[in-house]
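The form predicted on its own is given below as one chain in structure tokens.
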Amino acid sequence: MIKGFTRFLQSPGEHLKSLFGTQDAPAGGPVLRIIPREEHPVSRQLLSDSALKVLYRLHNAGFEAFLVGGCIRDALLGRQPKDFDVATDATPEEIRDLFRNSRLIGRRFRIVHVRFGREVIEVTTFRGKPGEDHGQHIAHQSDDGMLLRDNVWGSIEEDALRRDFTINALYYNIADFSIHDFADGVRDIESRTLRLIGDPATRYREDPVRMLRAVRFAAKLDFELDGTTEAPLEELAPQLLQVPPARLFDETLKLFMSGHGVATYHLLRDYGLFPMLFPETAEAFEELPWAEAVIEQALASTDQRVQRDRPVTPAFLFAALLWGPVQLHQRAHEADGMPPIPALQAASQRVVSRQLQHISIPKRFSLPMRDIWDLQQRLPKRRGKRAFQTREHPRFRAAYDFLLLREAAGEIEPGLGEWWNAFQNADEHEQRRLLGKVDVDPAGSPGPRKRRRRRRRKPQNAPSDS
């Protein structure tokens, strides 16, 4: 199978001749290439049972049913497909009638989620080109060209041209197990090229998130951006400011928590996209030489955990992404005479409030993130029972890992992380010995131990001043 697919990639012209005969494809329309089952490596054994159930039920009901997008792309690249999206000519209402375990979601783009336990299969209706006869409740664009609503149904050919990248416009037909390639996506897979379908500037304005998707796919797949796809990125980066913060939160998780965060981050910086997501962080780079290193260390750690199938939390990553501006604001508050702990709390509140205008961080992540920051001031204070109390804090482990990042990035001198590592793993006798070696004042800086001054208690029977 793979050999046959390789032959197709090497000489697609012969296959096109057999598919289209001597006639050319329609002028202005997509050039369809149909790759028969024996010439591609996509097997039903690679596909989700749930996705196959959806495909067969649609097909048996008389509808067209195709797997589309990333699952086909990944299968052709020799990767294990994970996300399975289905495209069909059935309307959302018809899809919902076929599946009791489904629900309609979205207003901007109406789609159907079919749920099988914890697995969700996303089913979309073929989209067409909006016309003047479509009302704003069906199709609507802003003055800048951004699609605010897009629910015009069309044919599979129209749907292919509405997709973002050529490598995502590949359709697996459940009727005969062939692959339909409308945009030369197979050839771009062979050359490892990421190319937008249509005029890039227009497509980015329609949906600015496509700029983030371009960077994410390039990093994840190790593809090169086509020149025309790459050219408008820096100029159009401010278009991301129009995207709702809640949507950008979801996109940020995909950018940084898919196992290729470091490479993605560097591309975001190269194309001027990062300041649109984290403006205060980008400004902090100019004043804090270690701020970027903290982020790179956090992303590298996250990549390693993802590759080992270990859990990761957005709270830790956002703590690293926003730590630089938090420190700048804390220093400013302390310079105005505010004590360190209130200064940190005020700085945290200010940074989070401003960041929510760009990326909406749910409280289930922002609250643990602030705990990680607060614990950075408690970790140096280890006298008496403080070390034991800090170790029992629910966020201690995340705060300890964050401390190690700060040391590795050069923000603080190494040593404190090593002490806490020894303290965690020590028995009671060794813990007492470690506590005895602590020779820091309550603020955490080296110095002699301060003795508390005891107040003299007034005798109970002493005569009153009156």
Ligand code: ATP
Contents of the next structure:
Amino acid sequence: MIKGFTRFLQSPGEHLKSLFGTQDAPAGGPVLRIIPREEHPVSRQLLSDSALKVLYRLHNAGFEAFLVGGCIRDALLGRQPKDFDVATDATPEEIRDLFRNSRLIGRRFRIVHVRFGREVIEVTTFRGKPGEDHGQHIAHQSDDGMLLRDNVWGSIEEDALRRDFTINALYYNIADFSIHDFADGVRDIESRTLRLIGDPATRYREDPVRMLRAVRFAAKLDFELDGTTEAPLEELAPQLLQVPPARLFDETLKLFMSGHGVATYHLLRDYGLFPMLFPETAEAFEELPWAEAVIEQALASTDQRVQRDRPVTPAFLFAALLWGPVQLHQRAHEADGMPPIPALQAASQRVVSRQLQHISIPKRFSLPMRDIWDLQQRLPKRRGKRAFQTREHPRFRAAYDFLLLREAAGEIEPGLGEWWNAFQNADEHEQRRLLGKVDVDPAGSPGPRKRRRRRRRKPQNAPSDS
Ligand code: ATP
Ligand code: MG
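Follow the form predicted on its own with the form predicted together with the named molecule, if you could.
Let's see the whole complex now, leading with the same chain.
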């Protein structure tokens, strides 16, 4: 067993091929293929102890219990699985009764969370075909085919065919450690193909978020979309406008904060999905050549941080994603004669309220996001006590990083970032010297004439400016 596993890690694709050959599925669609433990590399050492506990307890209580989805897919690809999903024939109530540390959640899709410290194991009951009447109205579909609720229990086969991609329909059976492959997922892992189960257009209509999942997995796993899975994307992209904003927020974080944000972003653009998530941003690209570069810079630095296990915040990312439209509106207000600070505030307000119709950004992220924007106007103003006050702002660090992005993206001339870098690292004496070097036309702020005029109005502006 161990030998098979090491061989697998050296060359996962090769090894699987040698195990299963390359013959295609017989006519009539995929058939269940059971891969015994000796023939696959998923060992219990790869799996979390908590997940195993859940599986064993279900099994010992007489239920079927499988690990399914991303964890088995990732393990077969030689990656360390990060979260574990369990599928069982126990109902949510039966699951809850078995685990003291569990909680029933979700309405649209009822599942049970079993908590072990910080780790949560998601346990779901096998789902059946939504169209069938099982006596209760527990599945519900909208006029355009979207599944609004989906709590019809079924068999494991039905459950498998209701999953999104073939590679996500692999089940690891705790009873004998075999893997059940219901949709030729192993074949697609070998050929690195992302393929929806069933008719792609129908599956996207049922749940438009599957379009986002398609590009997310393609980017994360470096897989190709199968032709039929790819074909409907552009046409069906507008279906995303029907998805509740709260769900799109969660999904957006997965798209951009899982370490493959840049690649994911490019796929979203290629398939016309991005404008469905950030319509005003996509429009701003036409007028502001740097707006897209700001986003790419933000995603690249987020990817790097994720890879190094450093913390990332949605506030920073959303600040970058919405900066283009904020700037367009601010400029329009200023052209109407509004001073820069209220112009930025009015622009932020408008852009955020428009964006919330698509993606709900919780206040705990939108407030710091707006601080980051506000600070962009304070960073160029450094004379007197201002540099010290700005330095003390709780969001200074994020705002400074954001300034660097803007410089790198070519929105503003470089220089100010360098100054702040020196100022942060300087002792008091050196700070005084740096302040002495600040003259009337710092990079990133309006020209000297305008500045002087504003300085004369300082008493009026002072409260909102400090
Ligand atoms: P990861 O956790 O790495 O993002 P995952 O495949 O485990 O990937 P989850 O969102 O954790 O993704 O979902 C677990 C499993 O549930 C998936 O593998 C898939 O089988 C199924 N699933 C999730 N979302 C959908 C969906 N929108 N439509 C159909 N099946 C889904
Ligand atoms: Mg998962």
